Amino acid sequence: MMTNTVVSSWNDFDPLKHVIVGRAENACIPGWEPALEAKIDENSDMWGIWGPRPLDTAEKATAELDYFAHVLESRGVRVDRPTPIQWNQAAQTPDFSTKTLFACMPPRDVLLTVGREILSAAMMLRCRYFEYLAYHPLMLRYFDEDPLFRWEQAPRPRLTDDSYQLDYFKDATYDVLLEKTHRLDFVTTEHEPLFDAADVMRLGKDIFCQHGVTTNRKAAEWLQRHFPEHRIHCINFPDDPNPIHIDATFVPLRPGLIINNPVRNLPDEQRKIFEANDWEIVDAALPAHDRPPPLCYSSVWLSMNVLILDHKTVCVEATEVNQAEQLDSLGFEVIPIPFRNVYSFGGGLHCATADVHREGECLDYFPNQVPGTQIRG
């Protein structure tokens, strides 16, 4: 029997009770837009193409998502699914137009749950501007069922050309992009707040935002004003030439333990807040694959993109045997989930979900603050 909704989640590792799992039906490869080259380089099999993804790939991804939802339900987790809109259509605002929309596979990019609130992000890709509509029926339901639920929307960006450096990728080799990342110079500008929710790592009273392609400094400042009782920190990973989403780079597993992508290390200066509070940061295991699947935006480091069910249980993509072995050695029960066919639709197991309810309270995991990363509202 369905119970009424409780919206509450303060981190990514307390016991999971209610989650949204995305859908792959009718997903599209979007048409060209100013920031898309950060996701699709000229060697990609998606270079220069757009429109509906091949039907057989959507069917395979759908089967894996459905199986994932079934496993979660068998573990006592309530699972909700979004309602896809017609993604294969042109869309227009007074400021821009797109040939197609995207999909609703990765809810983690769109929805940020902080305590009793679910916040729709101010996303930076034009093709994803209307993606929040797929979650609108669920938000209405939660609003009716949970009298303490706060349903919020970050300021809707206009996404005019002022939000992008239009010549950013001109003659930009790997080394040039890496040098720009070291300077914190990205294709998105500081014209307006822009962020994907998947760039935000929630750790109780402290919230860490990756400053990169999809999240700018102004967004971190907006989040600090929006969540004045929290401490908002900007962190960055200068060895990543296209820093997009923190959850394949820096992943908290349980209180006091984080795995870090070994080729995208957190700088020593930014490690201090974790060291001062006795958090251990260990290098993640190497991916089991040397390339992503066809028609995939993401890197091989989706191996790290795991879903924690509680402090001792984790879902890992079934073929990512190196990551599974590492998590087993760290004391986790590992649940293998076939998910590689979903990778191309927007990410891994963490990307494919959005928290609605985890047990636990808003704890202070970082009582010893150090200067350097905190945003002052």
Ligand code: DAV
Second form
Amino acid sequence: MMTNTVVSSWNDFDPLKHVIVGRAENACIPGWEPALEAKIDENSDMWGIWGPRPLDTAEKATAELDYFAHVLESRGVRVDRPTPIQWNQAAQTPDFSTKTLFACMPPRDVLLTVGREILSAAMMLRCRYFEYLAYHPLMLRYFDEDPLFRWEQAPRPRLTDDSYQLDYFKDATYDVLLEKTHRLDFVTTEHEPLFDAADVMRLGKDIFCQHGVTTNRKAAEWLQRHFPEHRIHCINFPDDPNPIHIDATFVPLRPGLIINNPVRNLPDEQRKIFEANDWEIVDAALPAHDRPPPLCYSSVWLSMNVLILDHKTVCVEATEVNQAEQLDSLGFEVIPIPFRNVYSFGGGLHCATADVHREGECLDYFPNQVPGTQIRG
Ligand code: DAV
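Could you give the coordinates for the form predicted together with this ligand, as opposed to the form predicted alone above?
Below, the chain from earlier opens the complete complex, with every other chain and molecule after it.
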């Protein structure tokens, strides 16, 4: 029997009741577009082979996604899946054209759930512009089934060349990129609000955005005006030359506890708000692998990209033994999920999901505000 749909989620750790799990079928490797170098590094095996991903890799990823969905269901979580469209098609707007679309993996980049609202993000890649369509059937259904569901869409970006520094990667060595990151100088400009939902970390009343490649300051400002009851913060991790998404860098595990990628530390100034409210920030365990799988956008730090089911239970990629051991020692029951074949499709267990319903309320975890991070600070 179908349970009544409730859309409500204020953080990434309260008891999970209902989630969307992405799909890998017909996923495409995008052709070149501005800023793609940030996502696909210069040595990647992906350059020059845009179009559908190899069929056998999509089949393996699909099997792992299906198994993950099955495990969640066996734990009493309702799982919905998006409806893929034909990703292998060119598309055009009045402002740009793209040779292919992308995939409905990872949903976490597209859908931002804040309380009773699901907001489609203003993503910065042209090939992902129409991705929200894969979630349209689910949004319609939630809209019909939950009278309090707020179905929202951030301002559609135009994604003209004004949104990018077209010469950003020209002759940019690792050190040059690092130096630019330190100056908060990214390939995306401040021309219009741009954000991926996976840059947005929800902690009740406070919402922390990573300012980087995929999310700009203007988006943080837009989010502040859109969510006036919340405090929007901008944080950044200066040792990451291509900061894309916060969920392999700074991951809350339960109230009061965050793991931080040890090679992407949050600067001291920005730690103060966590310290002032008795949040502990611990270094995440090292990844078990020394390189990502083939045709992968992400780094080995997908080890940290866990899906939390409640304050004591967490899904971890099955081969990420170091991360599993750390979570075990922090008091979690660890559910191993084989997922390395999904990594290449855009991320790990957190990336591959989007919250629909977690129990719990909007709490104020940061009553002691400290200047430095808040966008209106
Ligand atoms: O470390 O490559 C991956 C985050 C995907 N949501 C990284 C970031």
